[in-house]
Structures are given as C-alpha cells and as structure tokens.
Amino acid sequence: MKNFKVLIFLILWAVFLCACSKHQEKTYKESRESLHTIVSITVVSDSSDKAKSAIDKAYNELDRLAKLLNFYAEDSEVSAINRHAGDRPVKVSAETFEIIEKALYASRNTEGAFDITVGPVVKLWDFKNKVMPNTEQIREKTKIIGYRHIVIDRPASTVFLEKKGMQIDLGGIIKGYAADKAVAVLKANGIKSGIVAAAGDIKTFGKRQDGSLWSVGIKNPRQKSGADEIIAVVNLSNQAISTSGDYERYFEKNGVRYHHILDPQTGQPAYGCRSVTIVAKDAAVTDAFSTGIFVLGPKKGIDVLNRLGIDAVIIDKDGKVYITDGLKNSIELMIKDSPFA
C-alpha cells in the first residue's frame, strides 16, 4: 500500500512538473536586417536567456553566410569564383560548395529555368529606376549564361566557370539556404520549435507553443487593396515554403509588366505565371524551385514537381490555379473570391 501511494505521488509529481514546464514555455521573436532583407526568427523556449542566445547565434550564422556568398562584395568567395572565370578553379568553403551543388540540382531538374549564371543579365536590369536593357545588350550577355559551364570538383572542393565573363549570382537560393542553416544553429542550441523567415523564404521546425502547426500565408498576386491580401494559409511543421511572384519587383511600360524573374535563355522576364509557392523539406529547395518553376511555366512545372515529389501552388498568367495533391488537405482558403474558389 505504501509503495502504491509512493507511485501515485511520483506520477502526480511528474504530471505537475510537465504542466509547469509547458506553462513556462513562451514564444520569442526578433526581426533584424540580414541577407539584404528583413529576417524574422521566432522560437519557443522555456528560457528567455536561452532563446536570446540561440537567436543571436542564428543571426551570426546568417551574417557569416551573407558575407561568404555575396555577389556584390569583392572579398566574397562568389566574387573570387567570378573573377577567375575562364582562368582557373577556385578552392571554396564547404558552404559555398554545398549551395552551388544544390543550385545545380535545381538547374538540372528545371531544364535550366533556374540558373545561377544569369548574373550578367540581372545586372542589366534596374527595376527601381525602370531601366530595361536593349536587345543587343541582352544577346551579348546570354552567350555566357549556362549552368553546364560550372565545373565542380568535390574532392578538391573547387568551382570553375569555363567561360570568360561568366558570373554566378546566388540570389535565387541564398535566403532559403541560409534559413536552413539558421534553423540548424537554433536546434544545436536547444531550441526545439521555431520559424525562420527570410523575406519570402520560410523554414519551420517543431510546433507552436500551443501545439498547433505554423501557419504561413500566400499573397494574392493581383491584390486590389493596398495592404497585403492573403488568399490562403498553409499549415506546416518541419517544412519550408517559398513564393516567387511577378509582383515583388517590377515596373510597367506601355501596359507591359517587367519583373525581376528572368528567363536565363532569353534574358527577359518570364510570363507563364503570376506566382509560384513551393513546399518541401528544405528551404534551399523551395527557394530555388519557386524561381525555376515560375520560369518553366505551370504545365511543365507540375510535371517536374510530381516527378520529384515536391508540392506547390501555382497561379498562372491568367489566374488559373494548380495545386499538387500533397497540399490540398493543408490549405485553408481565406477569401471567397480567391482564385482557388
């Protein structure tokens, strides 16, 4: 009988401790500038000190990667690779090699619609000042575009651009890749649940404080009101989500919308989609494929995604919506007149 009472006491005490521990957990959020954008980090923790320390270390990792992979900084490894294009291979860090390897995977699986060598053409466009290059300028630069001319050597950890003048620009994958690395830092520092949002590239892990999934909104690419209009919400845990849209950076001339998502083959904006939202395990994948599928177009894009087992919501140029089967049960419609209805 005495042992039975002790057992009951231990069970009740364990329940009490669990309840206290759960009660002590709070959600902590910080937003800082990194990767040339605003990055928000949210974590669930039972200690404000532990949360702050982990968040600080995650931002340090983001800043480190931003410096290492910066297309515009002369002292970055990316700039070193570009300077020696057509000259010699450049030995790089594990992170630089890894992100380029991931970029090449996306290129091969989107028929080159995602291509990090599009940098020379990107530099010709100025969407802020509404400056567009002429046909001859684009023609000259597209001659040196082509992911197949990136040679990587894993044992030597080198990257070589075969053509003089070639440049790689990791802007289409760096935020997602960095979000993955930031989450790894958070986990290594005792955080079991949180979300890293680098602009439109988001990585979730664990669940929210109340046990529910993390909710991420999808914008209406043709919203009517001035505020952000969410047409749907996707509920996620241990997944990433990225959206590429023609509404992010663009200008209009003579009724034509010129936006920043360029087709590497033509050097011109791609016009098959309004927006592409990708959901997968890794943010590097969602970041790169949201761009690649946007350029590839909805019909070819859906075929690629089904083959790879990647989920997506694609809104084409006419507003028609394509949703992969894996997302249909996790999407919540937010407005009655959304293109999903």
Ligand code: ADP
Given for the second form:
Amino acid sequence: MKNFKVLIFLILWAVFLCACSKHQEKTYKESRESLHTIVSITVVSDSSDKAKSAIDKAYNELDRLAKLLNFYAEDSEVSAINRHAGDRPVKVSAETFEIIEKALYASRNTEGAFDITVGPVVKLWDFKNKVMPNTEQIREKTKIIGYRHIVIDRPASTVFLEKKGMQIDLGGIIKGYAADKAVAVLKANGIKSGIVAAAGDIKTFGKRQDGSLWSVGIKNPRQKSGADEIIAVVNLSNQAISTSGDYERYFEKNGVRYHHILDPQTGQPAYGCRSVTIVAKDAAVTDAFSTGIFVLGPKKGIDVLNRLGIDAVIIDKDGKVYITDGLKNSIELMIKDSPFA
Ligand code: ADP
Ligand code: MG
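What would the structure be for the form predicted together with adenosine-5'-diphosphate (ADP), rather than the form predicted alone?
Whole complex next, starting from this chain.
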C-alpha cells in the first residue's frame, strides 16, 4: 500500500512536470499595418494558440476603430459628424462618443492647444508632397477652429459641430485610444501581460516574461537620418507612453521646418518643442497630451502636467531637456546635463 502511494505520487509528479514544461510562458510578437501605421503587439502567454487568437482579435479591434474614426473615409462616423456640421447632431457609437469626450478633456486642460477641430487646416497641409498652403487659406480655415463648438449629448449619444465647415480630425488621439482598446481585448482573451505599440503610442500591461518592466526608448529628435539614437529609456508596467515630435512628418523650405503638429490658433506648425513624451495610465491621454503639450510649449506645459500629475520628458526648441519628478526613478538617461523640471 505504501509503495502504491509512492507510485501514485511519482505519477502525479511526472504529470505535473509535463504540464509545467508544456505550459511554459513564452513571448509572442507580431507587427501588422493598421491605423495607417505599423502596430506591434507583444504578449506573454503559456499557449501559442491562445496568444495568436488574442493577437488576431486585438488587430480586428484596431481595424474596426480605424474604420469608425477615419477622418478621410466618407463612410466613417467621424465623416458623418463632419458632413452635418452647422446642420444637426449625429448619433454615434459609444466608442466615437468616448474618444471625443477624451479629446475634449485634453482641450480643456491645455487651453485648447489640443483641438480636434483643426481638421480643415490639417487638410490644407500636405507634408508628404511638401505642400504649404498660403496664409490667406490658413486664416480662413482657422476662423472655424474651436473645440467649444463641439456639442455632445451623452444620453442621446450625439455629437454636433455648431459651425458650418467645422471638421474633427482624431489623428492626434486615435492611436492611443485604439491601443487602450486593443489591450482591453487582449485582457478579455486571457492575456495577463503585453504591449501594444501603435507607432509612438504605446500601452503596456503586466510584466515581461522574466518579471522585468517593459522598456520604451525615446528617440533623439535631431539625429542623423537612418540612425536610431535613443536619448532615454523609460521602464513601465500598466502605463502608457506617447511621443509627439517634429521629426517624422515634416518638410523643410528656406531653412524652416514645417511639420504636422499645428497650433489651432494660427493654423501653422507649433515651434516651442522638438519632442514631447508623456507617461500616464491611458494611451488616449498620453497621445492627446503629447500633441497638446507640444503646442503649449515647455513652460506652460510643465505647469499643466504638474497640476494633473502627469509625467513627461520634453525636449524644447533649443534641445533643452525637461523631465518631471515622477519619472526620476523609472528613466535611464543616455545624455548629460538634463535638468529635472
Ligand atoms: P503622430 O500622429 O505622428 O503620432 P500626433 O499624435 O502628435 O502625431 O498627432 C498629430 C496629428 O494630430 C496630425 O497629423 C493631425 O491629424 C492632428 N493634429 C495636429 N495638430 C493638432 C492639435 N493641435 N490638436 C489636435 N490634433 C492635432
Ligand atoms: Mg498625439
């Protein structure tokens, strides 16, 4: 009987060991095109089937949101809102309503430096083909910019743009918002840790396979083309990080850099910063505020961030680096002389 018990124990132990080796955690990573950029999804999972299926569902979610919120497609909900500007409220899905609410939160907290009604001016610029609109065109379209003219009705789930010609463009928040939603899908499908990186808008959850934090690099905004020089690494878990910079979508004419982050007051590129990296809980927040603080500039920007308890690394127009106190313990710097703000 005693031997029998030992035998059972040994068999159970063997089954346990087998189960352990079969269900060992691995890291799975995929990169696909979505949201007009490359989105990478990394997950830690004990099953390749579970990982692959969760990743597929997360990409489906990204594609679904991209379609719903596309500024340039006639059949999106955003286009329906824009078409009826100055005319009537439009009933929208919960997601469209939510992203607009989040965008308005960013506008109210950045003195309107983040403003999704920049749409008409965004359409005048073409950074790929180096098209610079004339001042008169810009002035005309800038007149109708104003987030205060977005009227939202929560119970009715409607959005109304009060002025004719107004257009909302969610380009400054969509990638972060979608990254948050993709992470929710991964979690709902049993994934405990991972990272969704929609270009510069990144949401992390849980920890890496070896128990360490996720590391995200901040690029030097003035590096030689082709190089990939990192000026700092931020270590995170269950946080999001976004960088907005003047170095990815831009062209130069007569020594002036024209880039895609526009000051809603002038309709022209904003010139107070080279790059702004924001760290916070939600990627929708980090995405919108990285764009908004870029426009607001470092001084006012730091005041806003301190008030809201949001962390940031700001590189201003002269290359001076500002880092908020909250990041002191989670940032590794590769540069000298970087004052903490
Ligand atoms: P990227 O899209 O390169 O990650 P951002 O998140 O900073 O960069 O978003 C820039 C995009 O947001 C622009 O291409 C435009 O569509 C839109 N945009 C530009 N200026 C503003 C602004 N002041 N407020 C809100 N959205 C903006
Ligand atoms: Mg942004």
